[in-house]
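Given next, in structure tokens, is a single chain: the form predicted alone.
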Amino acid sequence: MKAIQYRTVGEGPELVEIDTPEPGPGQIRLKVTAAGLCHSDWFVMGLPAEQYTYGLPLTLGHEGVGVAEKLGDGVEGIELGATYAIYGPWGCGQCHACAQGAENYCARAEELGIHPPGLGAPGAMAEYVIVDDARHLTPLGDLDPVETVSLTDAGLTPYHAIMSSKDKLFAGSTAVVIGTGGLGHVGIQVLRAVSPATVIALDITEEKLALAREVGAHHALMSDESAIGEIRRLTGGRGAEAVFDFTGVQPTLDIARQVVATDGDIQIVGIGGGLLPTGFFSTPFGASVRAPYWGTRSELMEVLALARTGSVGVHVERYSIDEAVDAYTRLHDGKVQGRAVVVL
């Protein structure tokens, strides 16, 4: 089958022919009908050999979506023929994280060896995917497999950052989302659909910034240094209760540091490499930092719950498996608008 590989460490992603997996006990094959890129696959891959944990070879994705073709022995629940969508940050299914649904904070998850696809396990930009327990698929209904694929982590992350912070999010309030690309774009919407906050989005293009004001936000202003007085104006001085920043690199964080309202939150969702000191004469008083991970089996639930009503959507640029490596380029370029998905 074909499949996208990082296969050594400091060059790109290729497009290879490996052979087709079969399920094991318990596990279930999917045939693979749409897949997200993210930055997070640019992210490992960037990685110096010294801290590199993923493995060689590694196939790509962790953003999935197939038609259950083959159930390992001992699988049930799983209708053959049916589409599902992929829960990516797996766990042992056992500890008080896990019995609650949220795998992405599973206790033991390294200890065991438990990687997500795409991230350790081998991952759906690919033909077929082994998913290892029925538990970690969601039926997808009538949902557009392309449409939704990018859900299941850049809808999936934000929901969770926003429903943490759902207490800051009163009739009044302020929400600032800082990156309006991948994850920012769903973020604006899901703030729209089940909150009344006002939505002031920052990014560093105009064209972004129009995504942003298409898909919702009130306000959209260029992220430097100009946009912390706006913000401070549009929120007659206090700032902003919730910041949510799908960017992480130093200079967002600064912003975020100097917006946030007394009692706020920070929610540091990118992977920027940033840090934010937090503490008396940092961060205003009361104020939170929070560094969110993914989020749980029933957010994931709900995040499709909304996309069903129409209430958040994906802005998609589709691509072929043999046009894969190229999408991966112009991911790493920044010029991709909104999400990459490879239709299979």
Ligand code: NAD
Contents of the next structure:
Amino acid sequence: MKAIQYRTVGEGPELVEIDTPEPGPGQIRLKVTAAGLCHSDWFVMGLPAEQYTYGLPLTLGHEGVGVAEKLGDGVEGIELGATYAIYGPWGCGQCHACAQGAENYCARAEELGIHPPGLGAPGAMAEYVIVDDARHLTPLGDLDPVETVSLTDAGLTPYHAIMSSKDKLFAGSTAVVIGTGGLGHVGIQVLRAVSPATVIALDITEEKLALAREVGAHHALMSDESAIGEIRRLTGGRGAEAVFDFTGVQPTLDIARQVVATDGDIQIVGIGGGLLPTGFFSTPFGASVRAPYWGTRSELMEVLALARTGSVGVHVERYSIDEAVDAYTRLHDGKVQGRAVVVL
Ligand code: NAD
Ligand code: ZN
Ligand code: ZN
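What would you give as the form predicted together with this ligand, now that the form predicted alone is on the page?
What follows is the entire complex, opening with the chain shown before.
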């Protein structure tokens, strides 16, 4: 089968031909319909050899949707021929966090060697993918697979961050979204769907700001020093009750720290490697700083439900698997509007 793999540290992704995998006991083989490209893939492919822990070769793709096509021994509750979205942050299924459906915070995944597809386990950017357990599949129903696939990460991750700040997002509050790419442009829509907050979006090109306005941002500003004063002005001096940073580089964290309101939340979702000093005289009284990871199983169901009501949707750029390597270059160069999705 065709697959997009990362094979050599320091090189980019490659289109390769590999064997079609067989599902073992308890596993499900999906015929992949669509797989999304995430900037985290470039984080992984940017690591030096001594920090790289994902295994080689690595089949990419941690956003996946496909049709259940072959069941391993003992699999129950999965309908052959039905379409499913993959819940990616696989956990042990047994610990306290997993029992709550928060497998993204599994206490034992690392020690047990359990990795998400595309981030350790073979991913969905291939004609077929193996899913380790039926609980990691959510039926898609009547949702369009290509338009929905990225909700498994670019939807779920902002949703998880936003829901954990929901008590700050009261009527009259302000939410700042920094970085309106794959995650950010869905985050804006989630904010509009679940809260009455005024949404201010920041990015670095006019095209991205236009998309931010199109998907529901009340204000869209260039992400530079001038944004700090502008956000203060738009909030009557208070600042923003919640800041969602989908970039996480030093300049954006510096903005986040200076625009967050007293008792506000900063959610660092982007893994750009910046640091945010927290403490008296560094952050406002009561401010919280959190670096959330992906989302829970029930939150994926909730994001899909938001898509079903039409309040959240992904702005998709479609590519064939033969074009996937070029699509990765576009993502690397900041040229993708919304999310790039490989359609199989
Ligand atoms: P993306 O490339 O689609 O979007 C990033 C956006 O940030 C782009 O629109 C870009 O123009 C903008 N940007 C770059 N520099 C900026 C700056 N200085 N100020 C404002 N905007 C700026 O990437 P994505 O796939 O949406 O991922 C966003 C980040 O989230 C990445 O760091 C990714 O690795 C991370 N991520 C984290 C999690 C998690 O669980 N925490 C999950 C998925 C992705
Ligand atoms: Zn991702
Ligand atoms: Zn667990």
